[in-house]
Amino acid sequence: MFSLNDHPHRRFNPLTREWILVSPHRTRRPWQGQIEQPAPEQRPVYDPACYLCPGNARAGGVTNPVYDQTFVFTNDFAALLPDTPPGEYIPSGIQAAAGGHPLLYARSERGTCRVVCFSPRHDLTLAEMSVDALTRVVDVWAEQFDELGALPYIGYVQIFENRGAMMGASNPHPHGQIWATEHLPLNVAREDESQRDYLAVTGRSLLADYLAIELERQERIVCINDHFVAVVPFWAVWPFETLIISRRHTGAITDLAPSERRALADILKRLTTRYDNLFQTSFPYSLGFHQRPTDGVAHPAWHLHAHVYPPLLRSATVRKFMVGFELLAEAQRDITPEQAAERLRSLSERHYRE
């Protein structure tokens, strides 16, 4: 008889409306491939060298405040610009595409983008702040997502985090970056489609279908409060990805009361702790908020939700790579996201450094 557990198999993603492809049984195999040196442990409290560290000189020149909490500034090497001229680039005589765009095409793009250290210890991260400083942190993000969405030229406010140099980011103080563009980014637009969809056919939100769905088979969930869920998705690609979801159908962070914006500093704080406490180590993932638009319109299909994707697969030198049949054909994962909820859920909430 089929089973999840135990024979290949594809999942639908019905945010994106794409496939995974799973394959419970290569967790057996031996692994011969590349091994990562963990980076050290032990960082200071301040670091002199630091650009992100209160009193530092950054890379551009300016020199940063002795802040005390949480700092917000202005990319000094943003990917968008406010002043990036309006235009498009159509060469002449270049035939259109399928849905009349022609096949070399670009528009210009407008935006900016804004770094959020998230305390001024040179030595901590999420899992590490306390909530009371977490909470802080997401009152900050609701600023920032009602300045920037504010803009009359931002159409979308993206919160998110590096953690790790295995994950990009260029400094291990705890921070995160948010970037306001003037279009809806590619990967949101495709689960603005679905969302409004799916309220047009049923009447109810996507996310909190799904939600209930989860709270009742118990199967994924790794953490709850009373006003958000961690949970490894069903379609998860990554080997310890999770979605944390508001339980309350509601669209960005700035809608949130204040228990409801310390239960999402709680969530954080308990899911990362389990994260480091997997394969002790400082966990590195890519953390981002999903929220609705910010061009003016209602978007009542919306539902907010934060997705985690961390590398690691078998220990803290062995990383999961996108190559191959990933890259050329559709995302595919070994352990399946059942087993990773459950190994996840197991873990102490106590960060193991303490």
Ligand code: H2U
Given for the second form:
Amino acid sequence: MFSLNDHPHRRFNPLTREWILVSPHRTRRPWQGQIEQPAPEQRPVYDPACYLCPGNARAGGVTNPVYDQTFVFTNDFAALLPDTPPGEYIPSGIQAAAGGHPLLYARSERGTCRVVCFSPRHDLTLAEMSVDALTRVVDVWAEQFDELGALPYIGYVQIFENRGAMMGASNPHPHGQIWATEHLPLNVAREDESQRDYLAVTGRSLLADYLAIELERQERIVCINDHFVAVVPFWAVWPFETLIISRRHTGAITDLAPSERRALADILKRLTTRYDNLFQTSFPYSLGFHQRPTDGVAHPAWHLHAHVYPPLLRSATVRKFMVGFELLAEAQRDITPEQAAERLRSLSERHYRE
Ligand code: H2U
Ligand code: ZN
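Please supply the corresponding structure for the form predicted together with this ligand (the preceding block corresponds to the form predicted on its own).
Every component of the complex follows; first up is the chain already shown.
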């Protein structure tokens, strides 16, 4: 009899329509691969060499204000620019239609990138900030979503945080980024299509239905409050990947009432605290919100959520890489989402450094 706990199987991600291979029988194999040292954790409250600390000069030459809560600026090395001329690439020397060549196709992309400093304190992380301070960050995200989404050339606003050198974060100062784009990026376009199709067929929100199942089964829930639920999704790829889902079906942070914004801050703090407590380290991850497109039309299928992708596997020194079969064929995991949820659930919500 096939069992999810004992037998290799593939799970389906209904948001991205991707498959993932799960190998639960493999968790006891020996590890002789790369061992990494966790970064030393002692950080000063203020670092004179940090380009995000209040009053310091950035690499671009501008000096930061002496901010006391949050601070937003346009990325000095932005990946997207607002004044890029619109157009499609017409390769020279070969026959191409006016709209471009099907095999050498490219089109321009406008946008803008911003950096959000979460706190003036260089030594903090989301897990160690107060719920009040985190609520202020949620408000700033909403302001930014509103402002950037209203720009005529912006069709989507991606809010995210890269935390930890392992994830490629350039600086330990608590900060996130916002990239606003003209078109829907690949992963968001996939989720957009899945949610629209689901609404068209069932008349309901895909994530509301999924959330109802998870709340009933209680197999993969990590933590919960009045307005948000954190769950290791059935189709999780990363070992301790989680999905934070709004309990109310709404498409953007801007729609959240003050109590819901505070609840989002609360669940972010509790979830990231559990992560840090898991391996007694400042847990690396990429975290980001998926919200409705900002192209000016209604998107009733969109259901606000956040994905958290931590790379750590079984200790602070062993990380997962997407290589071999995963790079060439499809993603794979050993520890099951149910086991990961159970481990996260069993941890304290009091930060180990407190
Ligand atoms: P990450 O730590 O996630 O890389 O984000 C930091 C961003 O800050 C990065 O995108 C920008 C980098 O371009 N940055 C500035 O805009 N000004 C600076 O002086 C240094 C870094
Ligand atoms: Zn700093």
